[in-house]
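Next comes just one chain, in structure tokens: the form predicted on its own.
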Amino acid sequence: MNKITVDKSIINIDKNQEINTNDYNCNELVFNIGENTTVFFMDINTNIRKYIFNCGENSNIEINKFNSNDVSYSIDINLYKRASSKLVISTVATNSNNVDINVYHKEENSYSKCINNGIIKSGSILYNVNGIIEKNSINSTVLQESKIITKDVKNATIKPILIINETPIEANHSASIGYYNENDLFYLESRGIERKTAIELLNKGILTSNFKYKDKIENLI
């Protein structure tokens, strides 16, 4: 029997655990993470369009999200006092992929890191990455790292934005778009690795390096 797609699912979490979001069949997925709770989320090629993570005091979440099925989606993360989040996104594009990320630091001593990597085989990738330090969120940290590998830079866009409404805080971002360095490819070829295989190895390295369970996505790249 096929799963029935619902508009919105809301899940309350108050104990440490790992969650596979592929178990949910909905358009919008909301997680309310309780205080002092650690949760790991794995998401592989789902069709969910919107994710919301509300992270209570002293909570800690890590999200590993991989897509090669050309879906556009948004992720909102709300961080309260001493909450932390790590978001790792890897995308293989053969059509159009638009990703909107909003991380809201709502209270003091919160921490976030977003790592976004993409490979364009055809199609395009757009990463909108917003880190917002709200008033009274002193001593918070927001970090962003984004990279897209493509031969045609016209099809790749990274928009890293930091909105800072409080001090002291730590905030930085990096973004790069381009293709592999010819010296790196030449080095691998000089070791007897064919160029096509060398590119495949580099692609896998970029897309899996920050994933907790690398074997879950290696065959999808």
The other form holds:
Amino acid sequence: MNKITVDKSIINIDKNQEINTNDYNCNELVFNIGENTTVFFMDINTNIRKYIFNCGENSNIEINKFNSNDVSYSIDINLYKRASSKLVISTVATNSNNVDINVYHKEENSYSKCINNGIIKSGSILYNVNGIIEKNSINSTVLQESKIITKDVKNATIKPILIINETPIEANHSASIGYYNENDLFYLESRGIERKTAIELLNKGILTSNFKYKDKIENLI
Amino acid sequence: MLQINNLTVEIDNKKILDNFNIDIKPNTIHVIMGPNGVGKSTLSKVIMGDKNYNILSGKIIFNNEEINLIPTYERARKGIFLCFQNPVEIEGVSNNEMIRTALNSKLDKHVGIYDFIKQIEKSSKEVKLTDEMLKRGVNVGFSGGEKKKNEVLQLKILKPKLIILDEIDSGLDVDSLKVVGENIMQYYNEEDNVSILIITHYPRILNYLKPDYVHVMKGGKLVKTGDITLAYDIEKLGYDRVDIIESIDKNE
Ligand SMILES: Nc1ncnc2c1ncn2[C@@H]1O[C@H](COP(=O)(O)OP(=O)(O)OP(=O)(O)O)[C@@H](O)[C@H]1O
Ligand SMILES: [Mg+2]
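Could you switch over to the form predicted together with the partner chain, since the one displayed so far is the form predicted on its own?
Then the entire complex follows, led off by the chain already shown.
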């Protein structure tokens, strides 16, 4: 396929499918996902700067996004009645990476989960994770987990924000910033695994464990 | 095989090992018993090269080579294996992947996936761990006993020369104790020049692993050495009374 860069692409999806966003060459991608539709998105080292996912009633999306190309981007997810989204982001930083995530629960019984894992080799990572429960989105669930591995904590920032305008709902977030667990490293080394290889193993674990197609990113880490 | 000479070790300015000595010859089984907190696990981790502990003086010699400054992974490759008292759980790295990486590192070559699977299937059956567990993250969701079996599985595959068992028997039910004990004993009998250092509180594992020496550790060093009867005495009398009996024996 010949790629032509356009500024913005709008894609309507009404059939269950898997989409590789690397097929789109643009700055902004908008997906309108129809009712009762299940879509899996894979996104590896793209340069897309802005994503919008509009998730219709009872739709179901999963996004696996991996970047080791130091790109900053934003993702907005709008969830309507009973729509659910799982967003898995893995980042390897050698320069600056700013990631903005906004999940809007617009209607009842919607579900979202964001899992962000970053490894800072050098440079920085910022995860801005906003979960917004709007009025009328009763019985919704918003879950966030973020983790950044870094030697120098001042290069890592996680800002988890939950804005809740309705009850009852379920909300949970966790964030951790730090270096590898020394006990884990000692255990692996005690098996004859060099520290460097041990760190590679741990990196692979952290970055791929929530991915559907682990082999697609393993050699990029 | 392993000689430790006058080893003094501290952590956080607290002396844990104080002029510690032991000499483990090839093809022998040693046992160290001692009250909680005397430094048994410290000893095992210092032998393995844990950098949290500060060696103030003394030498650790493995197969005639001083290893004080050698990194942990090289000690492992030379043939030292520590079965941890509390093995860690590592999410995201599967048991299979870790063990295969370890084996590749140890042999310094790439072991074919087919050979590896054959080997690990056989060994895991012997220690009664399932395929599904090997696919899980390292020790993730394993019960206490399963973690200990996983340690034994790894030693069967990595084939060490000096095996340190830090409370391998704690948390094991009678059947698991038998599996663990018999697998280690079988390894000991089948391989040449293997020695075992058992750290334990109870003599029950010694029904499977017949020791040549039983030592008592106190105050950062070994204070007494005997045979298996010493282990039974400790079980019966406790550490303090074993001391008293000894001094009565001497006075007679
Ligand atoms: N990382 C550490 N920081 C501070 N103190 C430590 C550390 N590791 C061990 N110690 C201390 O060293 C002493 C010896 O601990 P160790 O774990 O070696 O004992 P042990 O003989 O194995 O005991 P147990 O029979 O309970 O397993 C204890 O007082 C312990 O609190
Ligand atoms: Mg201990």
